[in-house]
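Starting off, we have a lone chain in the form predicted alone, written out as structure tokens.
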Amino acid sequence: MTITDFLCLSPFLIIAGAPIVIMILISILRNYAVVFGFSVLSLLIAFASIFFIVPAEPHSIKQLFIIDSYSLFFLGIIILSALLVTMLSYEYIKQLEGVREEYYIILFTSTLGASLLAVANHFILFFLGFETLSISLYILIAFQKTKDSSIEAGIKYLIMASVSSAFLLFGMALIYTAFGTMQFNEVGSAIHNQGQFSPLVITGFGMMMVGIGFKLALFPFHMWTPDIYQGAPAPVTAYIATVSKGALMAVLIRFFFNIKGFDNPYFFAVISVISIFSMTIGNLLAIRQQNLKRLLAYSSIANMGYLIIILLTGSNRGIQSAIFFLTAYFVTTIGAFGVISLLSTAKNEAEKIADYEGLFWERPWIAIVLTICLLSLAGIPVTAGFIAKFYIIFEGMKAGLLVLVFSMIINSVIGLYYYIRVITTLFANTGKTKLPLLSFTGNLTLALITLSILVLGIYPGWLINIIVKFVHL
């Protein structure tokens, strides 16, 4: 290991070291505020360390890690999203009975797993990151152990994730058997030299797609999503919807572009069908939902359907549009679930749409934040979501993916209906009482999220220019 290797690994060392320090702090004196403050500080330092790596990229470490502009950008998005979730978790976790500080330990280990996926260039690191993230999420989902729904969701996710891991690992084993390598670019070279896929390779890629499809909640592996979203604590749901899926998209895009899957007619047909069905079924099932968390769960299925269109563009511009889309989606989704977190109590989760009836007249600031988040998810102009969807549509049109683009536009119109339905509920002429007061941390986080959505919607050029200039695969 060289000094450059250690420098490139600094964000991972910080994220991996933070849980150890928290355990020592807990063993000396349990103080929730101190653990929270240390968690926020650690994530800020981990994010800042990324800027010191930039002069050293691109850099490869033992064929496992690939440190380049692409992975660093995803790493930054993951750490910032984990920071926002941490800040929104403060009041929610503070209300819980029993141990609470351990929540941040598991949040760091899950972030470590997600970060490893962002820099993976090898099946071994891919699977290690995948499992580290999954095992941590089992605990986070069932963390609120006094609620039966939380325990039930944790068990369901345990079973689902175990099955998806088995499919993923078996698929990797078959590909290794066929090509004798587990490094992404070498697999791509072997496919190019072979010219056509053998039944063994087709089976291996198919099993990998099943494992990844489960984790991303793509059709037809999506049915677990609403139950897990509803049962998990609201901040954890925000984490699953953003960091978990974003990390897996990072490694999926790298692998797919390394093997040039967009040139293969079988991959093209499968991805197209999955995309169309994911966006259509996700939006149609969301229409009749009366539970906001379940509605956002089906919305996330549709959004993943939109996003995988870029896999078929085969261009750096497509990758760049995916990064902007994920940035906008992360901020918007964390904001929506953040409102749910801040309005929930230890005994009552504010998850039913009816709970938000007349919210504007009791908490106008919170109603405005949720409205902006929902409008962004719907893709309304002046929000980050509009630019993100436009970018995907534009790159899809350039690549000639007219059927997928048309399906995305139609489904965006369908999605507009259920988002507007929730927004009209916020401004109904009735008011709720006994709503919890928001902490300074909660208000600050929502303000940062709202500002980000509007800035990316009104003036997205600065971020697009950074992505176009620095991010290449």
Given for the second form:
Amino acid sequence: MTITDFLCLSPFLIIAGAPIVIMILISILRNYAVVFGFSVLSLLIAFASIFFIVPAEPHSIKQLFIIDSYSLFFLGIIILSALLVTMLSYEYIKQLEGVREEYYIILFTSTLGASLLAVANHFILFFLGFETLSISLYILIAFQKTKDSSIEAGIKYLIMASVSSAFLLFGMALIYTAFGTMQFNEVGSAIHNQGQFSPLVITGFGMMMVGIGFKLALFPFHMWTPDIYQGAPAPVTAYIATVSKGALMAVLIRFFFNIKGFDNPYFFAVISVISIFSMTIGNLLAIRQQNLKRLLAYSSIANMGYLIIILLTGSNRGIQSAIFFLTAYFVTTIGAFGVISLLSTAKNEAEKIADYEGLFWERPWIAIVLTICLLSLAGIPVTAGFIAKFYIIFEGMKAGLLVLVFSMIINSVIGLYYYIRVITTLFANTGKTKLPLLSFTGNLTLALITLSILVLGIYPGWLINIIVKFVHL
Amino acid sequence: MLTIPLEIQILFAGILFLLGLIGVLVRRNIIFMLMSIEVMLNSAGLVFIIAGSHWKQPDGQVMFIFILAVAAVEVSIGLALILQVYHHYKTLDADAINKLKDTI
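Switch from the form predicted alone to the form predicted in complex with its partner chain and print that structure.
Entire complex below, previous chain first.
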């Protein structure tokens, strides 16, 4: 280990060290506000430390880690989303009964797992990051111990995620049997030398796809999504929808581009079918939902369907558009779930669309935030979601993926229907809202999120410039 | 010394994996489902060891140790959650605790 190695690992060391400090803090003085403040501070320091690594990249540590511009960018958005989720959790977790400070410890360990996925270049690190993330999520989902639905969602996620990780692991083992290496780039060159795939390799990749597809909630492994989203505490739902999926997408893009999956007709067909079915099924099932959390769950299935189109473009530009899409999607989704978690109380989760009836006339500010988030998810101009979708369509057209792009456009129109349905409820002229007032941290976070959605929608040039100049695989 | 061909070894691990998968799908008791998941994880570990000995590398066994550790963590969290499930529902039947579903 050299000094550069330690420098490159500094964000991970901070994220891994923070929970230990919190544990000691709790044992000395159990104070919710102190633990919260410390968590926000350490995430900020971890984010700042990324800028010190930039001059050292690209750098790889012992086959396992690869620190390049691509992984640093993902690391940045993962840590920032974890920060936003932490800030949105403050009020929600504060009103729970029993121990609450431990929430932040688990949030840190899951962020550690997610950020390890962003730098993984080896099956061992892939598996460890994947499991650190999932195991922390089991606890986070079931964190509201007094609520039946939270426990049910936790055990459901535990069973299904463990099965999916067993599939992932078996797939990795088969690929290791076939090629004798577990490094992504060496697997890629071994495939390149071999030319065609043996049944062993095809089974291996297929089983890995089950594991990854489950985490990304892609068709046909999407069944868990609405149940878990509904049962989990709202900030945790925001976390699953963004950080967990984004980290898996980071590792999937790196792996897929290393093995040049887009050149292979099998992969091409499978990814196309998964993409088309994910967006169609996600949007169709969302249409009649009466529960906002389930509606957003189905919309996230559709969004992941849009996103995996870029796997097939096989170009650097495709990766860059995926990164922009993920950034916009992260901000928007955290905003939407943030509104839900700020309006929820310990007794009453604000998850039914009916709860939001006439919200605009009593709380115009929060209704406007939710409207902007939903419009961004629908991909209406002036919001970040529009630019993100535009880039995916643009890159898809350039790569000649006409069928996929066409079905994405049709699906965006279907999606518009149910987002608008929620928005009309917000502006309905009936009902008295019983939802609670917002706190200062909540207002601040929502203001930040709204601002970034609008900035990314109106003037996306600066971020695109950064991505194009800086991020390439 | 008799060596068993690689294909047979992998087939054996594959059968173990399938047994575990069938166990998860068929069994309704959550504790048995958790046990079946253990079988699946360990069968994957077995393939890693087979591959490691086939390529004469230590990587397979290293991976197996990681799998053991992770599986232990998973089971401990799983059992804690199962206690909570029993506390809430007074049953461990997976069908009986399926309350979250689409209501249209």
